[in-house]
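Only one chain is given next, in C-alpha cells, and it is the form predicted alone.
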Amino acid sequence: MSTFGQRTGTASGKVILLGEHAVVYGVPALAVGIDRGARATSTPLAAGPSRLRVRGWEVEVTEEDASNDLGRAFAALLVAVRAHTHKIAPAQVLVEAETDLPPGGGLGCSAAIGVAVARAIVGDPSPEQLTAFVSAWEKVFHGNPSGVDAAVCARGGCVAFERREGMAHIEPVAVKGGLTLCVGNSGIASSTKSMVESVARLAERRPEVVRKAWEGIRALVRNARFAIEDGDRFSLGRLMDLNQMLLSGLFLSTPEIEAMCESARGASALGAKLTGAGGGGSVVALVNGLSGAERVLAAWRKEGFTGFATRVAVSGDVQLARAAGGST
C-alpha cells in the first residue's frame, strides 16, 4: 500500500508587464502573478499508468499517451520527477487539473497547470525541482521557453527575470502602491512557439532591426522597474504603450490586439499593450483602481471583447473564478 495521500498544489496566472519575446534573447523582462490560475489534486494509484484530467475541458492523458502535446508534457514532467526526486513521490498517480486561465491567451495556462500539477505529485519541491519539472513540461507546448512563465506562476508577486548564459536570473521587485489590471482576450488563440520561431526568421533576415528592437525593450523595463518601484503609474503607462509599438514593429500584434488598445486608452487607462507571445491572445492595460477597471471592461464588452480586472497575487493564494471561461 503507497504511503502517500492526496496532495494539492497551486499556481498563479501570469502577465508580462514589459519585455516578452526580447527576454529569449537574454534582455530582461518584468512580470506579475495574477489572481487567477491553476489548481491541481493528484492521488496515488496502486497500479499504472498515472493520469491527467483537466476538469473544463474535459480532457484526460495517460503518460503513455503520445498522440497529443498534453499527454506528452505530462510524461515528460513525470520523467522529471521520477529524475529529481527519491522516495517523495508515489510511482503512479491520478492527477486532476482545473484552471481559469485561456489556453493560448499569454497569461500563462499552461505553466499554471505544469506548476500545480508538480506540486501537487511532489508535495513541496525546491525552486530547483520545480524549474527542472516545469521546464520539461513547458518544452513540449512552446519549444524553446524563455522560463519566466514558469517562474511567476509559482512565485506570484512581481519579478524582474532575465536569461544569463542559459540560467534564469529571478530578483523581486516591490510593488509601491499596488497595481491594478485589466486582462483582456482578443478572441485569437496565440501559439508562443510560432510566434517566438517567427521572431527568430526575422532576426536572421534583419538582425539590425530586431537588435534595436531588443536595445530600446531593455531601456523600458530598467525604467518600467524604476517605476513599480517609485509607485509611478503614469510613467509605467506610458513605458507599456512605447514596449507596444516595438512590438508591433516586429510583426507581433494583431487589428484585433491594436483596437484593444486604443479603446483601452480611449477609457483612461495609462497604457496597454499585448502580453505574452502576441499574434493573438491578450491585452493587459494598466488603469487607476476598480473606476478605471470598470471603463476599460465597459469599453471592450461594447467592441465585443471580454477581460477582467485583478491586482498582483501572492503566490499560493490562487482563488479561481467560476464564471464560464474565466472572463466577465
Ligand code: MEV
Contents of the next structure:
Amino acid sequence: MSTFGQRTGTASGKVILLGEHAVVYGVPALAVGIDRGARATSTPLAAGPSRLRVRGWEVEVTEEDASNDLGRAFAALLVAVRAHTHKIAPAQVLVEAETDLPPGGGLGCSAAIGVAVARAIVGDPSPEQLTAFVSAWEKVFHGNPSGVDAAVCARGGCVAFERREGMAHIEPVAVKGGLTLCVGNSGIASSTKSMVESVARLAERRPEVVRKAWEGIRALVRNARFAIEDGDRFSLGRLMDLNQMLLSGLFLSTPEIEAMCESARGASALGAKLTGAGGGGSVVALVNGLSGAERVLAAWRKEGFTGFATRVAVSGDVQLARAAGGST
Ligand code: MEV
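Target state, the form predicted in complex with (R)-mevalonate; input state, the form predicted alone:
First the chain shown before, then all remaining chains and molecules of the complex.
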C-alpha cells in the first residue's frame, strides 16, 4: 500500500524575449514565464506500468511505450526520479496532464508539461531535482537543449539564463513597471530539434557568420537586461527588433513570422520577433499595456493570425482557462 496520495503540479509556459539559439552556444538569454502553461495530477497505482494521459490531446502512453517520444520522455523522467536513493515518489503512478500551450509553438509546451508532471509525481522537488527530472524528459524531445525552457517554466518571472561549461546559471531579473506582451501563432508548428540542427549545420559551413550573430545577440541581451531593469520598454522593443534581424540572417524566420512582426509594429508594438525555435511557432510583440495589445491582436486577426495577450507570470500562477492547445 502506497504512503503517497494524489498530487497536483503546475508550470507556466515561457516566452524567450531575446537570445534563443544563441543560448545553446553559451550566450545568455532573457525569458519570462507566462500565465498559460500546464497542470498535472498524479495518482498512485497498485500495479504498473506507470501511465501518462494528456487530456485534450487524447493521448495515453505507458512508461514501456518506446514507440513514441512522449512514452520515452515519461520513462526517462521516471528513471531519473527512481534514481534517488530516498523514496520520493510512489512506485507506479497514473498522471493526467493538460496544457493550453500549442505543441511546436515555441512557448515551452514540452518543458511545462515535464515540470508539471515531475511536480505532480514528486510533490515538492528541490530546484536541482526538478532540473534533473525535466532535463531527462526534455532530452528525448529536443536532443541537447540548453535548459532555458525548463528553467523558466519551473520558476516563472523574468530570468537571465546562461549555460556555461554544461552548468545552468539562472538569475531572476527585476521587471520595472511590468511587461505586456502579445503572443501570436504563425500557424505552423516547428520542431526545436530540427531548427537547432539547422543552426548547427550552418555553424559548420559558415562558422564566422554564426559566431558574429552570437556576438551581436550577446550585446543585445546585455542591453535588454538593463532596459528591463530600468523600465525602458522603448529600448527593449528596439533590441527585440534587432534580435529578429539576426535570427532571420540565420534562416530561422519565415514569411508568416516576418508578416506578423511587420503588422505588430504597424499596430504600435514597440518591438516584435520570433520566440523559441523559429521556422514557424510563435511571435512575441512588446506592447504598451492592454490597449496596445488590443491593437496588435486586431491587426493579426485581420491577417488571419491568432494570438493572445499575456503578462509576466510566476510559475504556479497558471489558470489554464482556455481549451488545450488553443489560442484565441
Ligand atoms: C527553444 O525554446 C529555445 C532554443 O534556444 C533551444 C534551446 O535553448 O534548447 C531554440
